[in-house]
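Below, in structure tokens: the form predicted on its own, a single chain.
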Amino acid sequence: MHIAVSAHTGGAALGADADGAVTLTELDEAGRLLGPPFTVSRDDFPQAVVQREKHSPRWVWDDTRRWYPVLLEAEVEVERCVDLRLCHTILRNAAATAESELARAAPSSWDAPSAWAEQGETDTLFDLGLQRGHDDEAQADPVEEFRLQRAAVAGSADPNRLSLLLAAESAGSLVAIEMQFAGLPWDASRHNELLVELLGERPPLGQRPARMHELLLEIRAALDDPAANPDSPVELVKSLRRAGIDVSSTNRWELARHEHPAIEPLLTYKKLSRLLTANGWNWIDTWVDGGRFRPVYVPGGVVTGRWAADGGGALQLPHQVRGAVIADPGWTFVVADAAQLEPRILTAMSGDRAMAAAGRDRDLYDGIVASGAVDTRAHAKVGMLGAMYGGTTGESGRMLPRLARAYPDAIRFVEEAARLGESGAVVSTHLGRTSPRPSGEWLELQDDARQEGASEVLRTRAKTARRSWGRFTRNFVVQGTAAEWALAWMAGLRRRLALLGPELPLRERPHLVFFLHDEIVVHTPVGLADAVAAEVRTAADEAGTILFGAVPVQFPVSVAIVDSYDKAKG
């Protein structure tokens, strides 16, 4: 069963009024009406879910941060969702949909961005849409739009697949309210202490700390410029040519092949900049409230189904302050992160049997050295990165032939990922994510180079558009399918987590509170710990099977129980 839900106005079960009526309406699995919709009160709405929870229907609504975050307030928690808006754009855009009503449609409302692209605002349930200006919203039927894409499902080559992404997509959006609902714990004191030592006391507004003082002082004097900016790109440049130091940017690699006395104080500098910017006194004043950081997740952000974050830079926090990361009295974390996932994925999704074989039991980088292929575990490293990313020159450009040799249906499988790139044509991940098309400059620009007459210039400009249009495409399909194995395996994570606690609130059980790509992060009580470790294990090796089924490719998952993030690594 699933239950669609609306905002009321004036009897339809549409748009938003000030009394905030709710409406339910009971759906099968093709959308089809179960009953006649029902409305409750504002009140009454986090009750009413109670009640049909019992149940285990599957929520649909536009957007799961529209819906969630006031029943969370509440203490009430819902098993499964289909966010509409995330869903639309997955059908609107796949390949194996395109023929679909939905696809064909004209814009409307559900192509608008969504509530996900629009963090850092306070909006609530009761407080959208009319309010706001939408008046699109009023059109936006979610009854209507879940027929259309499951109809659009139902006629695609492959709906099992297309069913789980759209699944999977909708249980990470329950996640990411949640884990911004129940909060990173996070201690501000310790933060400031780790500031402190890297950088000195918190300065006055508009003066450098005392550390990149010291450190501007002596790229100063290693320049011989008392008016070096490290500050400005644009005039750094100018002093450090001025030195003799010929360079075209300040990219710190670049800066890094320069034998000079400036060089080391201004790559320092700069990597404390960067820490003050992103992670200093001015982020725990914003982002640190009550003894929590709570990270805002945007699901989908990124065009091959990653996420994305939104403010307080969730998806980047350096190591500097992760020992500010501390677990409450009588709780620990449990962190995971998947061993050289995206490798693996391109190894069940090509059938490389010899590549399985390599990973087997072990780390993948060491059994390709031990399989012959490559010399070192970095040289392993750095070819399967090149075949996964395009890299054609160096290291990487120099191993590929090795590892085309032992593993030829991997590489041949993002080769011709990359291929169709090339051509102009889109590629899909493993459940059926698709990527855009190239832009109609990229299409143009190719049009022009074929044209008899075509300068040599032009033609040049033509293939370095095709070959980096298939470093993305070649990408596109292990990146993008490597984020849905990381969406089966929260998704299962959570599951199992409720389970540990079926009686206590979100907060009060083992619950889920940080996530980067391949890493999660558990907050649980100390008895329970170990436990959480051998959920966290199996939802791992559940993930690969639900993508794949049996194949023979482990999805591995080093854990550690750690009452810092800092100590999870070495």
Second form
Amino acid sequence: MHIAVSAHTGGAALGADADGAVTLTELDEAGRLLGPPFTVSRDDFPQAVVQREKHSPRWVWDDTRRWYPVLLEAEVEVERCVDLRLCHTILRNAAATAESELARAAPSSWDAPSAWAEQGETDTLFDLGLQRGHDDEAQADPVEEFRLQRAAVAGSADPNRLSLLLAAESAGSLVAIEMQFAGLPWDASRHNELLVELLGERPPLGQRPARMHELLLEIRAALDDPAANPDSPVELVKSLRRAGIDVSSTNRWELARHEHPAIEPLLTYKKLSRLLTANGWNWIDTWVDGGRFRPVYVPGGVVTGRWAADGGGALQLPHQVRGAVIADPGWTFVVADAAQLEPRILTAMSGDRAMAAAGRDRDLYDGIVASGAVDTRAHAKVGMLGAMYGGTTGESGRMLPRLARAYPDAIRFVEEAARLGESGAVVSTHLGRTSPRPSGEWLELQDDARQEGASEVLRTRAKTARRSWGRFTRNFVVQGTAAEWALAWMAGLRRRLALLGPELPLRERPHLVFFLHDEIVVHTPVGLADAVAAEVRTAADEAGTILFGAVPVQFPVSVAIVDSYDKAKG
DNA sequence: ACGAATTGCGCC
DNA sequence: AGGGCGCAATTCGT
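Mind giving me the form predicted in complex with the DNA, seeing as the form predicted on its own was just shown?
Everything in the complex follows now, all chains and molecules, and the chain you saw is the first one.
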């Protein structure tokens, strides 16, 4: 029998056995049973959830993707939940819970990836969750797991932060399913127009669009090579070298360094080729259905805590096609992005007061210029990005000493994260998500390089690997904490949006339709757009306070009300 | 011939 | 010697 569970006052919950019956167990916050489990049929399950929702339970279940789509199909929304699998992953790896029973136990089905993720095809997603048994999960008792998780959090040095992280992660799992359910409004005919403007008419299978064909002829003429093939990197390098262009690869950066009549058409060709293959007509055929693009979001899909997406390249939608994202008649979009999120996160984490002042009531990079640390906004930006990514070369590297002088706390913070990574240690985000340990291979390499008589080659390799891991941990703390801020922002906004349309189903009131790391899109009736914009800002302020308390760091968002996505300055 | 790895590039 | 991804096409390796 599968048991999903709900906890908290008034809560109840569920699980499905082979016949699809669902068992609900009422729990308190520690996971203690408040009464005997009871069973409802699969058909009655959504209604049972509706009854319980009146008391705002927190549903505790193994996997939001398993349960929530069925509920949304039945127009049942859940206010909050615990996604045990996502939370387990966090607690299993967190330094703060390393001594817990949960973390010391042998790996179990809770450590496996979601068994419900792969069935994300649009035709099956929303009806099979309850019916399909899963062998591993048959053994996995969510009540017991919930208790282990609560105990692990309670036993950690800072239970509040971890609790917050688990709540945010779980809220994100609800948003992910809701956004897939609602879909991103997508106008396929507008998308086609955009493609025709850039590429020419859709060509027959296997042929190049007209514009690309013209460019191909230009390239061949310029290279004096009638067989030059820009689609093949290997052949293209040979063609370029024959024409006297000294390249070792065909990537854009390297090509752009050379002056030659073939370069410009080649770069244009590659740009269009990318558009055609990644977001061309085939993409429309595959991913747009009924005026909606429904990517499968994968909360926690990135080690840092960022989301990933499965199918359609949802998190890489090029600006070229964003004009096809058009609001329904009578509706509009509220598009918001957090301004300079990562450096502001670093400011709050490191307590750098000078940087906090630089970012107060203005663009942070402008503020850095105004402080006299660097001379242009572009320098400020590239310098800060370099500091957070571990860049050492070029402009970025040159800016670092100035930034370190002006903002010692912030720079020291990321340098320390890098140093820890290089030494093989783990680092953690503000709320306690911990970086993975370096691989056995990495550790061995470091070990071997330290041996007496290790070759110079080996020592160099070890150093390269060490630096590389340091760049990863350096970035992990910032990117991961930014992801936490974004989750808090989105969770708060989700709650606030629900209040703008009480009693209305998700798709008939303002709802989130897109999320991109530090940017959100809300689809809303036109009349509520201003109210939504206000909630977006309030939720952003709240997210900063929730994570960091009363620190003097602002998290401003730029908000645009637009009827198509390309009109938001991105 | 086929799956794995690489290349290149889109997003943040 | 720049962090994290996903995806399509090409190229490599067996």
